[in-house]
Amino acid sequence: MGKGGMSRGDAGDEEEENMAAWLLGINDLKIQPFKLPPLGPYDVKITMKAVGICGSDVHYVKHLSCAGFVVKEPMVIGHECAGIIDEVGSEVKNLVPGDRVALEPQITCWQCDRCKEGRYNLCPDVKFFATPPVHGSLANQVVHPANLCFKLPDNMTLEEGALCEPLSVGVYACRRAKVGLYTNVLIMGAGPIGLVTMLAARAFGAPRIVIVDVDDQRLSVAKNLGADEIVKVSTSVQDVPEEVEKITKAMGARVDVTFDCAGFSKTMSTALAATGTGGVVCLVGMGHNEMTIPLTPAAAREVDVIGVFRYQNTWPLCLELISSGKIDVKPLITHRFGFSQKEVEEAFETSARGGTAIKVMFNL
C-alpha cells in the first residue's frame, strides 16, 4: 500500500476516525473508517478539503478496471488533490500546521535507473493515489511524503491546488512535445484533459490552437476556453479524409503537433494525417489499449510518434501558471459537492453522464 492509510479491516479507535471513500465493487461506493499509517519523521498528515473526480476513477467505478490496472480489493477513490496540513513528522523542515498544500499523487523508490535519470513517472515500483492496491485521498485526512505537498501561494483556492494534478498532465504533454512559440496545436478530444492541454500549450506559447470533438457541449467549453477554432468529427474512420480536410482548413497553417486526448484508433488515425510532415503526434488518451491506424505513411512524412505517462516534475510550475494569472482552471469546475454517502454517489453519476460536466468537486 501507499503512504495514504490500510484496508478498512484495520480500522481502529482513532480520536476522531477518519473516514473514506471505498470503492467496494461496481458501482459501490461507500464512506467507511480509514485507518492511517504512523506519521513517519518526513510525512505530513494532511486534512483534506478539495478533491476532484478524474476520468481514471469513474471507469475503476464503473468497470473496476483502468489501463490495465484491476481492483481486487476495497481501494479508497480519489487522486486531484489538495489540503492543510495537521501534522508534521520530527524531519520535516519545509511545511507546518496550517499551510495548504497540492499533493503530487506519486510515490516512487528513487533507486531504480528510470528515478535515477529523473523520468520518476516510469518507476517500476511506483505508489500511485487510487491506481490499485494503492488507496487514494476522497478521505477525510491522508498521511503522504512532505517533499511530494507543495505549499499553495496566498492568490491561489484550494481547488485550484486539486486542480494542479489535472493540469500536470497538460504541461507535461506540452513539455514532452516541444510546444513553444512557433507551434501550431491540433487537439483531439475536449474533455478535462485536452482543455487543460489546450490552457498549457496557450501558455507554452503556442499561437494557433484547434480542437475537435465528437460533442457540441465540449466544442463550446473549449471556444469559450480560447481555442481559436473548433471541429466537430464523427466516430466513424471512414470520415478521416473529409475531417483532415475541415481541421487543416480551420488551422490555416501546418499542424504542427498533435495532442490526442482520447486515445482511439480513430482520432490516432485523424492526428497521424493531420499533422504536417516532420511533425510530432503525442498520445495522451488511453481509450483503447490496441489501435489500427495508418501508421506507415506518417513514418513516411517523418511524423513522430511519443506516449505520455502521467508527468514529472510539474508542480511548482503548474503553482506558477495558475498564481500569475498565465492559465485560470476555475471555469473547468461545473459541480461541487460535499462529503457525504449521497453527494458522494451523485458526484460520481454526474461526471459519468458528461453533458454540462467537466470537473466535478468535492469540498470537505
Second form
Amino acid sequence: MGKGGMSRGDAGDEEEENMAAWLLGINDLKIQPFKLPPLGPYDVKITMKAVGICGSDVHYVKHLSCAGFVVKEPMVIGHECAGIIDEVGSEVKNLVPGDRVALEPQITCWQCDRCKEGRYNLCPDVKFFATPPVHGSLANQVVHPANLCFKLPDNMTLEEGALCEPLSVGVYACRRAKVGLYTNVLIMGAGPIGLVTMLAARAFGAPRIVIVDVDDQRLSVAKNLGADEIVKVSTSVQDVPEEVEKITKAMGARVDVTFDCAGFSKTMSTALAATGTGGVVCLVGMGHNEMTIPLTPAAAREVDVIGVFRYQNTWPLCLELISSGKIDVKPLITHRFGFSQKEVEEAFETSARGGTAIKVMFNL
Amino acid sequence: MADGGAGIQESKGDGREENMAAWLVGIENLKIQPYHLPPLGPHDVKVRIKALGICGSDIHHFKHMRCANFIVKKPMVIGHECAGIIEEVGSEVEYLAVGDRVALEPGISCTQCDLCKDGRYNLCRQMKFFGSPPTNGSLANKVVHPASLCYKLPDNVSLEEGAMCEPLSVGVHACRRANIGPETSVLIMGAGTIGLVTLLAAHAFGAPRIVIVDVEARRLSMAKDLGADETIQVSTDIQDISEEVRKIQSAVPSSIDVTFDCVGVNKTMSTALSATRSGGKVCLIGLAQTEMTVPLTPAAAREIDVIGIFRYRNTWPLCIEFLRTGKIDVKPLITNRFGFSQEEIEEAFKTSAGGGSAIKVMFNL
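Form predicted alone done; form predicted together with its partner chain now:
Okay, now the whole complex, with that chain kicking things off.
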C-alpha cells in the first residue's frame, strides 16, 4: 500500500499504468503514475471507485502538514474510499475478484501493546492512507490487506462505502462516550464530523440531540438530518454563559454527553459548562493544541473528558447501520467529480471553500 | 445535625454539660462557643467526637471565609474529618448501639434526586456537608448525624484512624474511578496529604509501580517512607516539563497508565497529560485553579481520558477494611496533635496552615 511509488511508466506494457493524485507542494496536486507494491499473500488489489475528501486532506494540500505530520516528499492524497476487488493474494479466503469493498485506511503492527489489546488505532507505527509518509488512495488502484477490506451488502453503493470512513469517527466516538437510550446528546459543530456524530448518536438510541454552530446554513442541514434542536452560537468566549442557558433550554433536560467536533477553547469551555454533572465531554475535533478552559469546575462535577483518535473495529457496524437504513449518509454528498487533473483541482477547491460543500466525492 | 445553632443552651441544672464547638466567626477567627444540637431524629445518632483532623479546605475557610463557591456568611462550626463514640441512638436505629466507636461520613445527600438515586450521591446539589457553609461542621463535643453515615470501627482501628477515613476516602474514590489494579502503573503529582492518601490507596488497590513527584524534597522523603517506588523532585517552571516527563517515564519499566494530579495547576496537568501513555487516564483531584491552560488536544488525540473527582462515595467500608487488615497504615500521616481548648485550636490551625513538616494535624477531644 503505502510502499508504492512513482513509476517510470514502463512503455510497451499491455496493462495500463496506475495513476494517482499526488501532492507535490502547497496547492499543487498532479495526476501521475503510481507504482503499486507487489501483492502479498494476505493482500488484495482494489480498483478505486469512490473517494471522498476529508478536512485533513484539504489541510495537507493547503499547508503540507496536519497535526504534527509533515509532507516531506510527494505523496498520494485521499483515504475515504471504496472499490472493486481486482486480484486477491494467495492466502485470501474471504474475498474474491469482483467483490465491492469499503477500505479501512489504517495498517497497524498487530504486535505492540495497544494493538494486542484491540486499541490498534493508537498503534505508534500505524500506516494510514495519506498521512505522510504513507501514500493515500485517490488512485486507479491500490494494494491493501484483505482484513481491512469490508464487503458491501448489495443494497449499498460504493459512495456509501467510502462514507464509512468519516461515519466511523462518529460511531467510535459514540461508543467511547457510551451513547445510548439514556443519553441526551449535545454536539458542538455541524460540519461533516458533527453531522456523522449526530447520525451515529441517533442510531445508538440517543433520545434527544441538540447541535450548535456559528453558521445558519450548517444548522439548517443539521435540522434536516434529524437534530431535535439547533442553536446558533458565536466565536466569542464572553458568550459562553448565555449560550449554555440557550442550550440547556433547547435540550429541556440534562446534557449527558457532549461531543466537541470543533475543538477550540470556546467550544470546549461551552461543552464543559453545558454538560450535566456526572456527564461526559468527548473531544473529537482538533482545532487547537493548547486550550484555556475551565477544567477544574467540570472535574469537580465529575464531568469526564474523553479523547478519541480515529476509530477501531467500526466498519462492520457502519455497513450494518447503512444497509439497514438506520443511517442515511447519502445527503452528506454535496458535490461529485471525476478523476482528471482539472476535476481533482476543482474538487479540492470546492471542499476547501466550505460553504454548501459537506462531502465532496470522486467517482473513478 | 446542621440545624444546630450558636444558641445559648439552657443549663438544665442536671449536670449535663453544654455542648461546645469551634466556630469560625471571621477571617482567622475561631471561637469555642456553645453549639445547640437539633433534636435526635429516629434515624439519627448522637456522637461524642473524639478525633478530628484539619483539612486544607478547613484552612481555606479559616483564611478566606470561603472555599471555591462556598462562602461563609454567618458563624459556622468548622471541621469534618472525624470519629467518635455513640452516646444516644434514635428510635429506628438498628445497627448501632451506645458505646460504639464510629467514623463519620460528613455529607448528607438528599437521597431523592437523579444523582442520588443513581448512586452518585457525592454530586447531589442539595448536599449538606460538615463545615461547608452553611452547614455546621463537627469540631465539637457532640454532633447529631444520620446513623447510615456512621461506620463502626473494629477494635484494632483507633479513633484517630477513624477520622483519617475521610481524607483516605478521596484517594480510594479516585483509585476506583481510575480503575487502579495490578496492571496500572501510577504517577502522582504532589506529595501533600491528598497525594499521600492516593499513594496509600493505589498501593492497596495493587498498583505495581508508583512514582510520586513534588517540588519539596521533604515531602518526597515521607512519600518514599510510605511506599512510593520512585520519587522525583520537580519545579514550578513550565519549561521543565519535557525533561521531567523524560525522568518520569524512565522511572517505570513499562509506561504510566494512570496519573493522579493532586495539585491541579497548569504545570501539573500539562505534565500529567504528557507523561501518561496513550489510552491511559489522568485523574484530576486537586482543585487549585479554575481556568487551566493545558495541551488537551494532543492528549485527547492519544485517547487519554481526564477523569474528575469530587469527594467520594461508598468508601468508608473499604477504608475501614484496609485499616483493619493493615493493608493501609495512615498513622504516619498524623504529625501534630492538639486538645480542644481555645488556645490549642488557634495553635492547631496555625500549625496546619503553616505547612512545612505538618501533614495531618489531629484534635483529640
